[in-house]
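Here we start with a single chain on its own, the form predicted on its own, put down as structure tokens.
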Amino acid sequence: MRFTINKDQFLKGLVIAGHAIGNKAPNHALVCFKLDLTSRGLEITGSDAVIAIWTLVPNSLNDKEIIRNASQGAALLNAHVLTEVVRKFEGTELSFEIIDNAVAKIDDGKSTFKLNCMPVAEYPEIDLERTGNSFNLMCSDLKALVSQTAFAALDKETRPILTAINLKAEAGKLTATATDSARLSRKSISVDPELRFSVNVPAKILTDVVNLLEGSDEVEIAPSADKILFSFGTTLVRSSLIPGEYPAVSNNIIPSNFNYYLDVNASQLLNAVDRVSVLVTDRASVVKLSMSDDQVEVSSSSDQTGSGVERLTTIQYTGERLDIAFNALFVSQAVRALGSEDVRMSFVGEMKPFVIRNPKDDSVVELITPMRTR
């Protein structure tokens, strides 16, 4: 295996595939990139067994030669070491050669590195075949589905199913749902009415996919029984699925009838919550919302630090007096995810889950469970 390659394009491919390299590898070969030089160009694969990313550095790009002096072959090299070595080169072109199937020699005319290789046969087989029905989605739609829900997924492995975003297609809607059991976020977009599936995709992987979409307009998505594939540009991302029935999908937990409504400017609410929560040093910063006909106040108190209160001015409240306490971070993240100038908060009662929406967009709903303060 031998080739000369544009350094920036080589590094770009390594960085993309590097999103799949984890800190703990279940297989010693998975700390490596698999490099395959084929007639199409240099194929780079990275995986941690849950996610796999395949990306292609093409022979040419926009009529500019990227790879030349090529002799096909494959190699397995430590992902972190290779990426950092390529990053450090000052030259614009690198020559790469595998010697005796054991050493990779990389040279830019000034610096030379010789990196040990592993046997290619030790790299596990990765299923990148499309199975089932695939469909295309605008990248902007996928970004919205993920950015408006992923923050609500559980960030610990105590309940693996809750670390996922459930993607469900039925009745012409593709719905993303995330919950950590104390809150829920749901976003829907329109899709082909014939499309039907339900899969649980790790939220972290979906976030990585969205971060890799830059420069692409469309993404092809292929869900199946045990994996989901995302294909865009010259990159393919494979994610394993988290088995089990997603709890928020099967239960009708979002209220449909409410007794109290608060319409408020999003920035004013965020700023008020941020200011009063400074006094709360507990892990879950509890903030209280007190609402009545004549005023709405956001407050917090702590035996150690004192208390704070701020009155909201740009509001419209409907209902009898209501006091409700909540996790400040949960409400702040939900309001920011909506991305709207104003938000509507709808309540059933003091200890019933409440809903936050963009009054001009019913495709997103944020559900939050109140907290007890006594």
Second form
2 protein chains.
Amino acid sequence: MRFTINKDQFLKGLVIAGHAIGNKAPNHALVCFKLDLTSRGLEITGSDAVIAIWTLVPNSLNDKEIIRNASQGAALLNAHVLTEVVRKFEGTELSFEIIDNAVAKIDDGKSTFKLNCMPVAEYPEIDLERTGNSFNLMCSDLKALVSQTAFAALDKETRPILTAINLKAEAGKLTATATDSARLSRKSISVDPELRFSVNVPAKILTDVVNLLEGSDEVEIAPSADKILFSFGTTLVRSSLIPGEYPAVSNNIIPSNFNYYLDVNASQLLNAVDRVSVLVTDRASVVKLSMSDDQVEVSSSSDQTGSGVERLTTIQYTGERLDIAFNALFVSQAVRALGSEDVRMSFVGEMKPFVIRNPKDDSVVELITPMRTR
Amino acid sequence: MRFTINKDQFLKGLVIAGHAIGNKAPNHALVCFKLDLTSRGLEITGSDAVIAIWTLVPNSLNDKEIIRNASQGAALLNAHVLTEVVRKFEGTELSFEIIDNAVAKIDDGKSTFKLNCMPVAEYPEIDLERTGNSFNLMCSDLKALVSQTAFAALDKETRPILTAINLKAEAGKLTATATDSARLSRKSISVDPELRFSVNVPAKILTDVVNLLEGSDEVEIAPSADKILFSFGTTLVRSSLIPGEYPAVSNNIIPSNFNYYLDVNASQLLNAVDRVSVLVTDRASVVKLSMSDDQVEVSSSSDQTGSGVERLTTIQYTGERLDIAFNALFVSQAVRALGSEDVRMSFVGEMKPFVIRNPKDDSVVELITPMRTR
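Form predicted on its own already given; the form predicted in complex with a further copy of the same chain follows:
Full assembly next; the chain just shown is listed first.
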């Protein structure tokens, strides 16, 4: 195996495949990239137990030669070391050669590195075959589905299924749902009514996929019984699914009859919540909204440090007097995810889950369970 | 105690005094700032066991009123909470009032905070009196003394005296020395020949002082038997000294007769060392310089990952063939501290400490003990 390659394109491929390299590799070969030089170009594969990424550095790009002097072959190289070595080269072109199946010699005419290889046979087989149907989505749609929901997924492994985002296609809608059981985030987009599936994809992997979409317009998605594939550009991402029935997929979980409505400028609400939550330093910041006809206040207090209160001015409130307390982070993340200038908060009652929406976009809903006031 | 104050100037004072607030306060009152409103303005004091900072927010600055509606008094308030609350206010002016000696009410007309106070009597007495002689230094001189040496001080408490920078005035020279026993950094400047003292000041505190000098031209320094005071602008910093005899203060520790000289472009050396040290991921990166008449190479190798080598081009080498190995971080920090385009490395022999200097400035010397090559 031998080739001369454009440094920036090589590094780009390594960085893409590097998203699959975990800190705790379940198998010593999985700290490595598998490099395959084929007639198509340089194929780079990285994987761990849950995710696999395959990407191609093509022989040429926009009529510009990327790879030359190529002689086919394969090699396994430590992913972190290879990436950092390639990143640090100053030259624009690198020559790469496997010597005695044991060492990769990489050279830019100024620096020379000899990196130890592992036997190629030790790399596991990775099933990247598409099974079942696939469909295409605009990248911007997949980004919206993920970025408006992923923050609500559980970030601990205490209930693995809650670390997933549930993607469900039914009746012409593709819906993403994430919940950590104290809050829920849901976003829908319109799709082909023929499409029908429900899969639980780790939220972390979906976030990685979205970050990798940069520069692509469309992504092809192929969900099947045990995996989901995303292909875009010259990259393919495979994610394992989290088995089990996703909770809270029913539409009934979102209340539809409310007794109180607060319309408020999003950034004023965010600033007030951020300011008063400074006082709570020891645990999840509990912030209280006190709403009545003539005024709406955001406040918090702590026995240790003191109390803070701020009156909101750009508001419209409909309903009786209501006090409701919540985790400041949950409300801030939900409001930011909506990305709108104004938000509407709808309440059923003091201890009932409440809803935050963008009044101009009903495709996203954020549901939050209140906390007890003291 | 009551006052109305310009928010930015209040915050500036809190941030300055905040440099004295440690994560582990040795006394529960020391998590607080002491605020004293006097005829001069608002005095803010922060301290821990080793450092104390006193700063004044004056009543007016450049004919602009900073403090008004003042009624004198004192208060103790949690330093972190007060700073973050003041930082988050949106208004340009804050009103501050102590109520019942128990609560500080702070208001910008929009948000209102009530912060718990501690009894003022619990704050320890802090001796900020100047004893002994003092002298003035340009801030740029103190910055140079500290920034060109502090990195060589020990960053663990295993030998407390090595966490200090020794400041010694003698025979018209003020010399700063820092060493962790494997390397030494020394910088001198000219001072009044009458000046004579030797003190060990924690390197961390000197670095803080240097960071606080921003905006001042001159600093007054008053070293005495048990403390050193730095005053600049409306701020006073007091540091305890580290008792004991500082090692390696003699000039003889720096070799003066060398057998090998390497003159090299600083950034080429830094880049080469940085590049080859990528391979060593498990411990301090050992990098080797191999020097001879016709070529100079920087290299490193690791049984696990492989090897890297780079030939330096912008060099002038004088001497027999020599291989010398060193901690990559030590050489990088020393070369950076010199801040020059070219550096001269002078060697006595393979296992003898070597010296790095700026060939155009003999006021700084960096001494490094080599490591064994394998």
